[in-house]
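This document opens with one chain alone, in structure tokens, the form predicted alone.
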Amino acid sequence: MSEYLLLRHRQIPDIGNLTVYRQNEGFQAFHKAVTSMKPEEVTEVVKASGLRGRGGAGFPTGLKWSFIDKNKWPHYVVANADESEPGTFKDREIMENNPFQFLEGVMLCAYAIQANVAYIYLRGEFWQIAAHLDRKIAELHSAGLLGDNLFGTGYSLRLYTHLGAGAYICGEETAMLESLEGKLGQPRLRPPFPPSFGLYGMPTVVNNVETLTNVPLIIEKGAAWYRGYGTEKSAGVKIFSLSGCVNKPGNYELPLGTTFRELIYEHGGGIPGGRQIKAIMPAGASSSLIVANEQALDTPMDYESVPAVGAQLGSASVIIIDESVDIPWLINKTIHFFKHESCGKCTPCREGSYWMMHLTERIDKGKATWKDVELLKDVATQIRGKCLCALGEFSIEAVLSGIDRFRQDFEARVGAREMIETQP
């Protein structure tokens, strides 16, 4: 990037200091709007810049702020750094090098749906991290850029840190919100939906740390100019986490529609020791393996354009694989995690994790047959669109890619002539 929208502390020596974050010109659209524009103009702008959650999902950002139920108070902003996702640390960058531009962020978000208390929930692993935000937080108080009445307005906002115990299924909103309130990390059963029925019952706004920190630009230079950057249907800008069997692993801004091959290859600097590449991740674990083939390489990595080679973009945490790594090791490593992280609650999740975990370890030691091999297919089939959140389905991604696209890898453990034998 030859600017960086969102990891400016690249370009801008100490941007973490809030008087140099100020004389680049920080918390001008914060004041901007709370002394002269409504909060539903703030939304209008959010949503006429195209910004989409960049947490995942993708979902709009100005039209989730615009679900905000506006016949029941208080209203409540939760910011999402819980970033468990394996393969995903952009948000991490952020909170400690440019902090004060996410917490601009969240004060938008607050103010557009005329929330007093927004709270960041972040994973427990990251206290070192809540201390320093707690640290800026304070200084925006001393800065009488928090508190009551602000700029003379009848606008108050306070915000507060709110450490997890390091539970990836909290990155789930409503298992986050569980959680706030003291209770078990669980996912509720939605609908509602936290908009109407969220943090202590109240209408809540959730949105990811990245999602947030685009907001200042946003409402200071205007929703044109923010999609001058990106694709009609996705834009602006994205941090890929890139990791794996990559030579220059590490966050990279780019526009969305950027190519795989340009992110793998000119930024990352190819595959070590000049090997193949195999497969791509793009999105975590939670992913579909994509077979890198060249029309997969010189796929735009947007949420439109992703699904046609059989994934989503996600949290574009891409994640590469060569031609060294065997898929049932890399499909055993990734339902190992699914299995330890899925919190019980509902029995397809918590029963077919489990055994998916057996399965892929009985193959990944080379003691299966090809039955055990459909078995794990029609275990991994069972447990789609029969959960409560998306922890079961992203468990099953990699396990159904992995078998359906690679799966010489598959028979190459089972055995050719076990596999033969047992096909009708």
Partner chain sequence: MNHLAEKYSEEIQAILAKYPADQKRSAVMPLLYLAQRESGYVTKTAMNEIAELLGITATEVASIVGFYSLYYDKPAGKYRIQVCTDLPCALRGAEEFLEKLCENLGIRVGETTPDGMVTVEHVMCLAACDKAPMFQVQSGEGLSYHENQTVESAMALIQSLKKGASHSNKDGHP
Second form
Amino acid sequence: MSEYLLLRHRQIPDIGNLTVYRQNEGFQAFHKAVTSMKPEEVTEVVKASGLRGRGGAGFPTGLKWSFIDKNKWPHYVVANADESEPGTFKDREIMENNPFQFLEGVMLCAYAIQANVAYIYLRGEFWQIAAHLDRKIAELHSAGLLGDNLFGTGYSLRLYTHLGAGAYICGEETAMLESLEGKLGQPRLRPPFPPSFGLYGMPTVVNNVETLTNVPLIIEKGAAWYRGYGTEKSAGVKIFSLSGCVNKPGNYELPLGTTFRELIYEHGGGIPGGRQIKAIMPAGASSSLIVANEQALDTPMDYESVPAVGAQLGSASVIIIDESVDIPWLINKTIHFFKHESCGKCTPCREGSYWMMHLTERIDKGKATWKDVELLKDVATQIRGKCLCALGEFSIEAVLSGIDRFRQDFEARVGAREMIETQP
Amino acid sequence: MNHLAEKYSEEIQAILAKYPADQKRSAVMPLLYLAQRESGYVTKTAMNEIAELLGITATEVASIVGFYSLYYDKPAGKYRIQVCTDLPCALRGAEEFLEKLCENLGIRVGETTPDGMVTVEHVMCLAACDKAPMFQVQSGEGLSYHENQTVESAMALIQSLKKGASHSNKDGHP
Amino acid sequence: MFTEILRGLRTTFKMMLEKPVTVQYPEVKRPVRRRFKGRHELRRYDNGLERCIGCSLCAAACPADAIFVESAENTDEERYSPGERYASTYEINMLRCIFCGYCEDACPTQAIVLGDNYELSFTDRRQAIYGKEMLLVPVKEGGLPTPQKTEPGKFNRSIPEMNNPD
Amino acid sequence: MAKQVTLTIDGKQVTVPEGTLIVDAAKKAGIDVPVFCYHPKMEPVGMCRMCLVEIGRPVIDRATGQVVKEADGSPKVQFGPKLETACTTPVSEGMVVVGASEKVKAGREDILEFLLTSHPLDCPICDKGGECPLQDLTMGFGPGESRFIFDEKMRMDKHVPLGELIYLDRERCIQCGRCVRFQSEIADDPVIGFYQRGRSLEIVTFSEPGFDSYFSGNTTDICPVGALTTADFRFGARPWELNNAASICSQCPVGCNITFNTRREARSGGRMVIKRVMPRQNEAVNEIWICDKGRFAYHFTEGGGSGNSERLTQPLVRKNGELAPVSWDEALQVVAERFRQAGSGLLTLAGGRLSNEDLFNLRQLTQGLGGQTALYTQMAGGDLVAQVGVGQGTNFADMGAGSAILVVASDLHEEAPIWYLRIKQAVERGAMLIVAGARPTRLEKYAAHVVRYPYGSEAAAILAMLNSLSAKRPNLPEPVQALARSPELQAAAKAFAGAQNGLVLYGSEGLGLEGSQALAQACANLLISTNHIGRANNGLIAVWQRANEQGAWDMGFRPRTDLAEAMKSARVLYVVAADPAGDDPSMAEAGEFLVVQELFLTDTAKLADVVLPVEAYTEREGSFTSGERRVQRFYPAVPEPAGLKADFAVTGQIGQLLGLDLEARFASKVMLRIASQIADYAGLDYVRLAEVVEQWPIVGRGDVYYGGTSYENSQGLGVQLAPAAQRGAAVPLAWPEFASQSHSQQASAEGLLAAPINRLLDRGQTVWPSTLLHSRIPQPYVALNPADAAVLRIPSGAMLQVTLNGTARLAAAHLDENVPQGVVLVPRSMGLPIFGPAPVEIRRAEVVSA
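Could you output the structure for the form predicted in complex with the partner chain, given that the previous block was the form predicted alone?
Let us now look at the entire complex, which starts with that chain.
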């Protein structure tokens, strides 16, 4: 990549230093917005840029901001830094190395919806990052970029970090709000959505770190400039977190629409030991397994193309599975994760993940029969469409796609004898 | 008498200042971290103290402790070494790493070394999938990541922890 | 023709040689059939604990309203049956009972069975009410009478993994 | 009236108010949508996913805003791709809900299969078996067989006491959160909560004491499985074996509608006994809740306790100095003869737990003989309640924005927990609450205004409010003027006067007869002056200490301040349902001849010349009049014990022996006489009292999954009486006399002042026999301010010798910063003789080492 928009520290190593960041046009967007733009104008620019949420759902960011209920005050911004999806580690790199661009994004969002307080909800394990951000926020206060009466306009803004404590579900925006309110991190009913009923019941915008990090450049350089990146419907750049069976795992900032092949073989350096690629999980553990055939490898990674090969782009946490990996083992891993992280609020997810765990364990240990595999599929199907939030719905993606697309792996696990027995 | 409120009055004020005055309950998570830093786990006394500070019941505080996996209601080793064995890490050998590490320490996963210094556990994804095998070390001093580990490097770290040497990782955050 | 008659009489001739079937009751008691439904018994597990958990399902199933059950809570100090609940009172009014066996069917622990005993006679209506002490079978060898003092946590479930604990 | 919305549910057209949830709309239409977590009294959470239905909405043309029509002219309906939860989705116009499709059927089966994966199969021993939503819904909608391997089920604790009264079975819990939500949303006492997450989610309490809420029993009613059970009923009986009888709780003036569940019990020698008390729906009174006192303190009716709480079984007459059993004929003859001789020397003293019928007959008998009656109570003002009490049609549920509620001299959480709940709800709907008290109480959390006054200035505080409203300031004594200067009080008074509806509840904390009469008069004046009388949701409510004190006032009974003297000078004293000697030994000196009509051999009965045993109210019929002046019927729950009669029957028979025309057989006929002779009760009869109208939410019709196991009300909602003000009578202002100094000022000059307070769970005769509650009832105690304690060198918990009204008793010292200085709070019915504010002497008791 010739130019970085988000991982700018890779080009400007000291961008985490406020002086360096400001030398590189840092906070000009914020200054411009606060001093010369109406809040709605900021929202309009973001809307026009085609920026979509990078946390996974891909909801148009500007549209979300425009939904904010202007009849209820105060408004809040909550930055979602609860990066917990297995295979995702992009927000962490941004916050560690390019913190000001992220913070400026938060501040722009706050200005756009006229919030005076913004919280950055970090997963509890990001204890050091929270301390790091706190120092950066203090610097911004000293520099007059945060606080009361900013640039003499009367607008005031404060940022606070808030640490979670080890609950994947808090990445779900309403669970995060509950958690921030000091309650169990269990998702709320939706509707109402946070822009009308969010933190403390007040209108709130919740955006992912990466999403917000895009905003300063969009405001500074304009929507049209941003649309120059990516595809028609998936504008902009995306950080792809590449992990699993690949030679060079890591974050790769690429335009949306880059193919899997390019990511894996050009950037990621291919599969270790020259082994064959077997499957791709494009959205972390929540993802369906894509059979890594030629067609799949040539699929552009954007919000529209990935579904065509039977998965979602989500947070673009691409986990590479090579031929040495057994799919029943992999499924057992993901189900253990979801079972551990299920909040327990709704029945299908709480009981279903627990039941699936028993089944995947039996299958993985080779103690199962084909009936168990079929039962697993039944249970997973039974969960679908009935959960309160996306966690439960996502927990079955790998299971169903795994059984459908890698049937031979399961057959090998349960042995041939039972197969014959269950033949009609 | 509220022990925490006495000992950490400034810190508690700073925490409470983050949230609207009528939403004190939001401070429960940071206060629990404070309590855990104090005792290594959240004691029942601390739950009562926090409940009193925030005007909620001890049960409501306990619910938070129970729900979130980073709060502990029981003591363990001084240092909790938590190895991520989730899918991306497991694909890069985290499970073997954990097994070997435990073997070297002579304990099983979830157990504490006889000297009470180190507890080894496995955890779910820590957002460091590209740098596996990795683990975090949790203690009263805070929480730090240790990435791209080998059993040797981990053992060396454990040795230095046991000796009381301050542990800092390459990121250098205190 | 003749052979047909003989064949027809075969059974007759055969029976002529059999011993008479008259039984000298009450000196001799005729054995009952396997499915005979006689007086009820409340059974025990081998270790002596009562099978009956006082659930009252027999009473609910009884079409004659002959059964009365009252239950109470076991403790490990004073245990009658596995699990939490036992029958503190168990009565069957033999005058009402129609020996239909529904109680047997309803019983989740196979505690109540209709046994072989058909010698039920009373001289007073009150005698017709059989209490738990009459219905419970004796403790087998190796078992202990109830209430027993048991190991805490060992018998904390009523059914069904408690088929025959020792 | 809210906008009406018409929708179709399973082919049936339903019209309901806008905002109604589908699940409720279906219920109204008689269609069952199964639920576990949803409860009509609580906010929906959509957790259990049992109520999944298909929902179709009319397609709206974006351009025109019109509904798109099908070819045949019917609106085009579009169904969502997924099933939706009926419990969280409000209805909308033209909506089509399908709950009978294969897809929905499969969905419900799926959810039930999930729920059953971790549920133990112990229905045979489960107390909920037979009235269990999970059992019922599994039968109705569940899968036929189990695919989950039994051995993989979770094993968890089955015997977890959450408190003294409620046990938890962790295996049975399906994590619906109803109990947790009840405690936080409805009771606002979140002492139980979830712990852990996912499949490990469990109910815990970390509070100390544990699940010690006054409303805890209700959680067992709404628990959709047998996870929560009461210590009282555990393994008591199977639900299908229980009979039920409608009744009214006799523990406080709220008059909660209850149902007694009864069964024959071997332990009690084969008698029918009460096995449990369940709430019975009356949306105007207790909705579907009852407090723990009402639920658990019924054991006094059994008399199973020891000592004074053993029930009397036959009449006793003193012969040769000893009480000896005699026949009814003999006993009644003796009594009648004595009464005849006494004539106007007869004094009848009755307690407030008697029914209207009993009281009416007592009054008729006594008046017929020219004797005098007295009500045994420490609170007055019932005459004023009859004049300016709440208007007919009063319902806390209707109070919200525009309503002002003033609570004075009462700790409602302790004295009438259900009114506490209902006022809290009214505040949540927008009502304005003023709490006037001498010390902080729990209700103050919801108050918009708190008026603080010193003990003894209760009436003064209310007069001060009134005074601050009127332009002309009468020359009032200094304490009133001082209070009237308080800005908080002025604001409260203004808010009360300005409200559309005004309601006052007054109690007896810190007060005796004179004080409470003055307070009632002051409250009445405030209501009259602010025109909050004679209408529904306006007027005065007395927080009586007993269930039927209002009825006693209505029947003509009045308390008297000179009771001790009157008792001594009476030629014959007829004490019914009261134990003056037990409360205060100095009252033991009775007149020449003492007749006691009682359930128990009380201290007073022990002194009697004749003791007449009576039926408990659970053994007979009758009616009570609640604090809101709602006359409600209770029915016999258990057969009357041989040899006992109802109070009204005993009185009636004595009257008949004396040639008086009294009804002695049928309570219903006594009620007809009440209706003909007492104007306020005109037109009442048992048929009217038994009338019911449709109530919402629908509960207790076999679909226990919806509202819980509380009972449907088919036996009567009662009739609320119209106060004089509503019947057009003139209600003049009258000015109470009150001390020119507050009691505490008085006392501080002389020493400490004892102020009586009321506790929910005390050592009274109707509570103490319920041994289950003993763990929640402390030893006799008094509460005082730590500053006073420091002066007197009394450490917390020290044993004190408390001298009150000339009687010295031992009590523990509770130090409480909320107690005003100079005051010692003395709980009533806790073994200390306190009747009203009085000087008290306390000193540390000599420590006797054991």
